[in-house]
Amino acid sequence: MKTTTEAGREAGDAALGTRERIVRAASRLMQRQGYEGTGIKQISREAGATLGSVYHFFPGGKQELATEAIRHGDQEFTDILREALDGADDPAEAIAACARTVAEALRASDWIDGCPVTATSIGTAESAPDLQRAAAEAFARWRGLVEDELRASGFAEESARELAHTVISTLEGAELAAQLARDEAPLLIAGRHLARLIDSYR
């Protein structure tokens, strides 16, 4: 039986246009399953798309689908991130409230999705190197925009630089941790602490 949730994502999955659907069952399964464990079949079959549309989407194979996949999640906490960061008028306030949202959505998945970016990219510096350099720029486009906030609220570069850098690996960790324990609290605690640390640096 389907969650109301995923009933939701499927119903608002099959209003878009076939690359989209593609995009995102690969997002969703690769997050779930890895790289590794999740073939074109299969996402074909979760987007409810040929394997003929896949590959003309993306005529490079799986590669190439899995790099768009992460682009895809990388937006995703983007959007997060950016939502968090407007809706506070202090960063610490608002890393503490981007760690909650992260925690409840993860509860709310039953602990299943976690870090797409992540889930997709790890383990493939060899095999997939395009995917670790869209992994790479995910990550660095997190930590620029709390870095970007943090200046703009008055904190020193090298400060906001080095803020940055802890925030994004600090949220990454603790929400593997999260998921593993299928506990908020490392996501929660982490989001408390961050908080604490960004105020110590006033």
Given for the second form:
2 protein chains.
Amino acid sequence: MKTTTEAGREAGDAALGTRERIVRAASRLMQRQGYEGTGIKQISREAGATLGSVYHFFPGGKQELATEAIRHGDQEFTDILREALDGADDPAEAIAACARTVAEALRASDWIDGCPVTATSIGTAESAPDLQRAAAEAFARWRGLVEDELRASGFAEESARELAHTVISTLEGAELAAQLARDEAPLLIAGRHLARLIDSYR
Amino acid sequence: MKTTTEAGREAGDAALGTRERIVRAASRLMQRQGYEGTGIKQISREAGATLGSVYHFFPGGKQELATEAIRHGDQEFTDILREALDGADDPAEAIAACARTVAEALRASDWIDGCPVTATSIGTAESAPDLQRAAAEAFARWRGLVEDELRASGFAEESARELAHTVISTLEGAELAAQLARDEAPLLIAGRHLARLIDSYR
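Structure of the form predicted together with another copy of the chain (previous: the form predicted alone):
All chains and molecules follow, beginning with the one already shown.
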């Protein structure tokens, strides 16, 4: 027999489960089809949730949901980046490893699943400024992780800040190029070049 | 009095004028709103052309028009790149200058007009493979320009090919980052880093 607290927690967990399923469905669909190409009905179908429950969790509708989808994508790449940075002795090697991980994931998706943050936010500068802000925060957070790691490895403050900019810009652009070319080469080359650039500041 | 040939040519010029206006309107709108966010009616309004004339020139509808819009964006950046490469004595300096030009144009548009090729093609991998191919061709063409310039400046074949990959990937990613941050910094830093990377192969 369940106590009131247990029953309340189970109901809460179930609610959290639905919300999370909706965010993941939105993130995956917008990663493939962009913000404008994805409808809220399709998200609710893909999440196995009613339209009513989508609006219950996201009263702001598609734009609020897209902002959460971008945060979800932000967290996914934060995890990839952190794992790469923690898994290598050296930040240059870590960035090259991160480029390889992104390339593998892209190939595994048959070149369909690029960066969800970029795919969701691009083309919305005028129509959905919230998405721009969420995407800008994601880029800034990723740069922050790289900058901190470089500084911890002894790089000068300005070099670390500037290198972090180029690491994130280059990984992002190389992911786009690899997706279009249906080929890992742009990412693998970018990883080696970024390692070389980082090494040149030692 | 006009000869038949002159009249024919004038009619041809007028027709070309309308077609070109339609392509430019499509390119500009898709640059700002993406492929899915842009409707063919909006393109016809923006171009000052009837819907009938849009379908006359582009019987394949929006996807055919978007392919032409990508080719238009391809040509625009080809011109910027070629001007930068022709205008500097040195390819490293030329790439840094190109990054500055892109940054200035982005600021002048109040951070709205990013890369039209990326904005039009992203999120269409499943729905419009023609756009992916046109965008892939644009990236390959830009890389080819950089690669040729590096080889003409004495870089080894493989270095030139690989550097060209990273130059285009990095400029593309830095443009996205600059647009999101509403700040030239990612592009200016990328330009300096690319010049440094190129110099490291001499």
